[in-house]
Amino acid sequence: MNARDAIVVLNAGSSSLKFSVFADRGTELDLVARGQAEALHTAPRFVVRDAGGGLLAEDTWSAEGRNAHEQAIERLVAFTREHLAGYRLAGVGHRVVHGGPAYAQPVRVTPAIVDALEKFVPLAPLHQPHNLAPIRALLQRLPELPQVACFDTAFHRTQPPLAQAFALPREITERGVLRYGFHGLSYEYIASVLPAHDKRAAAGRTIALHLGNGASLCALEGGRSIATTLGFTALDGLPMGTRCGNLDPGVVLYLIDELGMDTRAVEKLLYQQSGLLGVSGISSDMRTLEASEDPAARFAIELFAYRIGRELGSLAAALGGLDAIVFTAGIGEHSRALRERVGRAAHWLGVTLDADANAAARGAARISSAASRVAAWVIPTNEELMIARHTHALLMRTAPKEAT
């Protein structure tokens, strides 16, 4: 790669395609543009803005006709050709939620690898099919364009076997039924920038709290994942926007045996109708719940904070102590009230927040008091940049050497 190369990062959902464009500046990758194609199945809209927020491109089209993701890819390819004329599109990096037991590092995509990743769709049914859709579209449209798959599970493959195992018969475990963990790209980014903010926390025992519509915690020791709250699928651990979090398996049996629900109905309930939305009956959005005076909204928030506090204790036990906690992702970065609740719950672990620092936190900031034994930070995550870095590094390793 050279100083005029660009990398596109894609994060595809069921009805949207978010993307960022990074330019290779030699020492770092700089954001050039970001945008999304949204409402793909109803009223598709394509919008791109530059790094400062200025509008670069906008388009709408009919949802009828061909595959929605393919149409979005066509707009993105056209945008890169028109607006990135000064750059060479060197590659595309993709967020892929599940890499299973086989993929512990980013990989250069081939049709065979996409076929292998299809096998993990049952482990991430709301994410994996949509992550793979633009990869297949680009393989057909631009087969010569390098593509790199970056996995949300990969960062957690450093966990010891005990942290990955369920207490199930060996023959089931050997089929790949393990605790995989997710949000790995976010945690990897936090681990990569933490030394610049707090060397002690980076070298020691830190719990990162990725709190957004999807939520989890990760125990980091020396920047490596030791344990996490998410497991075999993205349903485990904390309650989330619409997902239930940790659930007694007997509840699933009850839903089937006593309420007559089939597997698809149970799946919809646990993935789309539970969490903050299900408990409150109002919204999955923390901002809406915090603005509401409805007791059900307050209860949903309190349950979320309570469960975070319990999981913090569990991961501190896995680490054998605690040096720091780091809040990140949408809720973690922006909800001072939720951070204050979690700080109170974690006081017994040695966390004491500074109320003024917590209220004023913008961007990366230390929010613990001077007397706090455990440091507390807010650090914005950047999964897109992490994917761009992985894509850049892999393309650099696999680029043909010039003749001498």
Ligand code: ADP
Contents of the next structure:
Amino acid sequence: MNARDAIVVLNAGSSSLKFSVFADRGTELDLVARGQAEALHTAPRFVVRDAGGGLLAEDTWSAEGRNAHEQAIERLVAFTREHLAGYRLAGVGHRVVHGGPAYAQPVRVTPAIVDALEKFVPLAPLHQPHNLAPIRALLQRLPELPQVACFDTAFHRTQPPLAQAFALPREITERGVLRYGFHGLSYEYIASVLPAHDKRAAAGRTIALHLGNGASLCALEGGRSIATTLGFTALDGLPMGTRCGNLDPGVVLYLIDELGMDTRAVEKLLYQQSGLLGVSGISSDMRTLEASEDPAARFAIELFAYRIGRELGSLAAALGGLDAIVFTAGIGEHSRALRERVGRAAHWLGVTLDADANAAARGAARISSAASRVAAWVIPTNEELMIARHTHALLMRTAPKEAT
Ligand code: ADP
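Alternate state requested, the form predicted together with the named molecule (shown: the form predicted alone):
Full assembly next; the chain just shown is listed first.
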């Protein structure tokens, strides 16, 4: 690649298109712009800022008429032409939630690969279709532009078969009903930077806690995923902003048989009306809950921390011991109070937090006491950079040699 090549990273959801632009500066990739097209179904708004937060572009348009996602892609293409004139757009990296059993690595997409990824839509109906839409749009509009799909499931393909298995009949398992796990790009990023912070943790047994609107834990052994709390879909494990987490499957049967709910109503309940929002009845947002005096808000926070504590024990068992824990994502990086609760719940595992270090943590910081047998860290995640790195590496490997 040339010194002024740029990579665009896309993270497309149901109502928003988030993107970042990274420039290749030879040894590392630098963020040059970040933006999003949001409220695509109601009042679309396109905003791009530079790395320092300065406004680069802004636009609004009507949600009526043509497909809002396509319009967002058009704005993005126009933005790259106008504002990145000094760069050559080398490729686009996409966050794709599900790579199914087949994809353990990022892949350069072709129309045939998009068709293959379409087969995983039933495994992640709320994310996969939106992730694939901009890939198709760009394949049509700019067929020569290299595109790379990076999967949230890929990092967990190293889990041993036991950790991936449900105790279901073999013919169901063979249809791909497995514990895949998600947030893999976040965990991969954490595993990639951990050696610079804590060599013992990087080489040993570490549990990473990705606590954002979506939340999960991952057991890392020497930097590889050996178990994780999310499973077949993004519903399992911890309660999340609006998702229920771990649930006795008998509850689903009860909802259908006794409450007469149909599949879509159950889906809505489990994905959008449960978790912190459902339990508190107030909000899915940790900041709002922490600011509330309402006992229901407190109970929701306590349930979240309690479930994290139990899952920590389960993953520590899978690892056969514990050397470190790492907090990341919105809540993990910013909620001192939640980290304190989790620290208490993990005390029996050898975690002792340093209250002052926990209160002062900004960016990457060690928050365990000097005497703590298990190290505790806060490390900000960077899924976009992970996608950019994968895209860059894959394009370097597959790019035709340039004449000198
Ligand atoms: P997503 O999974 O959508 O990427 P984030 O990783 O941004 O989500 O995490 C969003 C969560 O982080 C929200 O619950 C938000 O309240 C919480 N959060 C962000 N900042 C703080 C803070 N200062 N204190 C407590 N919670 C915070």
